[in-house]
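What follows is one chain in structure tokens, specifically the form predicted on its own.
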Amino acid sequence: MEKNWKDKISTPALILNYDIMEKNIEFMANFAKDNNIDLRPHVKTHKCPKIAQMQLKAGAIGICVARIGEAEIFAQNGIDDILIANQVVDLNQIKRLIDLNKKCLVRVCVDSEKNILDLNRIATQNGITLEVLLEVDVGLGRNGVKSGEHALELANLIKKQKGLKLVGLQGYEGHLISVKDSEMRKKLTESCMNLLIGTRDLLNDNGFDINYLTASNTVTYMFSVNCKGITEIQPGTYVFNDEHHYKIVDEFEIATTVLGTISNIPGKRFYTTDVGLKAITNDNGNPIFKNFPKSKIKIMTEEHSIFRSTPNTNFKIGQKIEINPTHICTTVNLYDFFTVIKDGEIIGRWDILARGKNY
């Protein structure tokens, strides 16, 4: 059966396995649902509305996007509550934001006085009062303001602007996305959401009034859901996981491969396969043959991977082959669509219709 369905298609190709995206759904969502927190998935993972249509359905409270151009996407698609897990800072992307909030809700995170002013002026001028998060830098040194009095200085200039509305913080805590150690990712979490409810408790000592803390990733939101004060989790990978997440969060299965062909055989247990840079990323390293995990990518070249094989395993011209992604959000942005399979045979095509909507 599982042959059948390989043959039908050409490569290389993006296969969503849709029974264990389903349990992967369902698990998040059961785990939010019993830890009486809410869930907004980041949807930049799968960039697919039908997946996050999904989602809201099995309970998530709406989603995260990284980019204007996505929440463009998925607002078309009915979707009418998103974060900006981010910042917009670009005078003509602020412009499609503020026009999108005339259609649906649209907040944004902050972070520089520049942003929150040039954000007030068109809100202003469209007579839109825009809801925004103020986003504090929880350790990785990215985006976002210095806890404390550093966000206490900016959370003041938002409360002096007409067009703005504060309603709560964001942190991010994506430099723990690669800590294996279990113990060593929980302390570290917890030191970073005190420092985002610590920020919360200072604004909140000086005359505002914020309950709502958003933060997490796929690999630290068992830990961050027991931090008191944390009242939203924005893991996105879990939906589909990938070899580099799975080493750490193996409650969720990998859903999403990339199918492709064995077209040469330049060497004795070595192998060419049509799957290349354009067709897969190797930005969190070399992807993974799915049932054949001792094989080993040696290169990758735009069109081409070439792989050695363990010494009992043969793999003949024309074979088709499974590789796990080691990073399935880059990778699912090489692709218009996956192709899904459901009980072993082929159920459809599904757009991925934010695939590169990052302006």
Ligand SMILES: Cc1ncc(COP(=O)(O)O)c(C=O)c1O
Second form
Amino acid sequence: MEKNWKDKISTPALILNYDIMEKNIEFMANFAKDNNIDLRPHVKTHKCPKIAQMQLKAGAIGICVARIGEAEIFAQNGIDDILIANQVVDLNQIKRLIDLNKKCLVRVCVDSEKNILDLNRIATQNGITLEVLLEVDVGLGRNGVKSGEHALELANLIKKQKGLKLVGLQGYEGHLISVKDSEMRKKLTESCMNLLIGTRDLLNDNGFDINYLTASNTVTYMFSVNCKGITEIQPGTYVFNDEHHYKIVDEFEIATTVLGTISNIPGKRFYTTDVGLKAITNDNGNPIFKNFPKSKIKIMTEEHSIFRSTPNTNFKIGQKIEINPTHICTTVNLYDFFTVIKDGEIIGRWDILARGKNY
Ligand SMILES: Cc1ncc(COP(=O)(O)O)c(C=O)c1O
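Given the form predicted on its own above, what does the protein look like in the form predicted in complex with this ligand?
Following is the full complex, with the preceding chain placed first.
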């Protein structure tokens, strides 16, 4: 009998369904086109240049990354318009950021005086003008300036720096990622975007000419595109989706699973798999079995998870089982490659080249 693709794979393995991913990429690209907004996907979700190229081909204008190490990998692989949607503060990393800007466009967000002065010093020493975005804290409480006055102060400081150019504002409403009620999410997204737009107005009333506003994610993009003034969205998770986000945005099917093998039956209806915390993360709650959502994981250790099946479901030792991650971005970072499946066949291994490049 012909072997099923699952039997050809050594587990635990990260599986990527090509067709679902392609549909997700097209959906977001078409949505952005139809709404006349720029799409700059956050590639921290897949960390894979091959997938970024698919997103660009579908219409994305560039990419976002979180770290300089990721920017280096994507730049080496032909991507020449990168926004580090985060701060680069470490002096060694600033040097690398400036070096990378000699080869392609790599913008970065700023939110403190010290960082602005450090970036300027190293940019000037290297004869570079670094394009920066001022980050506004729209409620997440992680990065960004908290008030309009502080934003204006820092914008004026940037203006005085020969090595820097202020090109836009970023606001990231990441605190809304678990708001399921869509009316509530809409209202909250709009108030976050109004903070960003209000900051732009304050700056422009004081002599700036800022038009580039970037924001949003997989669960808020549909609302921020209607906020006049937002010019770019930066969703990441949509490309694969996961169990956490699927409860909120079901327009994106889950494209990525972890394949495991049942290794033991330690008790009645209890099963051990080889998918532990080194193969799938549980920071958003325990992962869910793709075809057996009622079978629940009870214990996760480094190399194993133990789950309890429903009364009518039996599994065999050696049986392969697919698991949906609850947080795909942290799970992908555990793997060297995706095993890519199309029409029930393995079509390749795609390297996750920026995996672990968090430094
Ligand atoms: C600054 C920034 N932008 C965009 C995103 C994308 O969010 P999501 O993966 O939920 O679409 C993230 C996610 O962490 C982020 O930190």
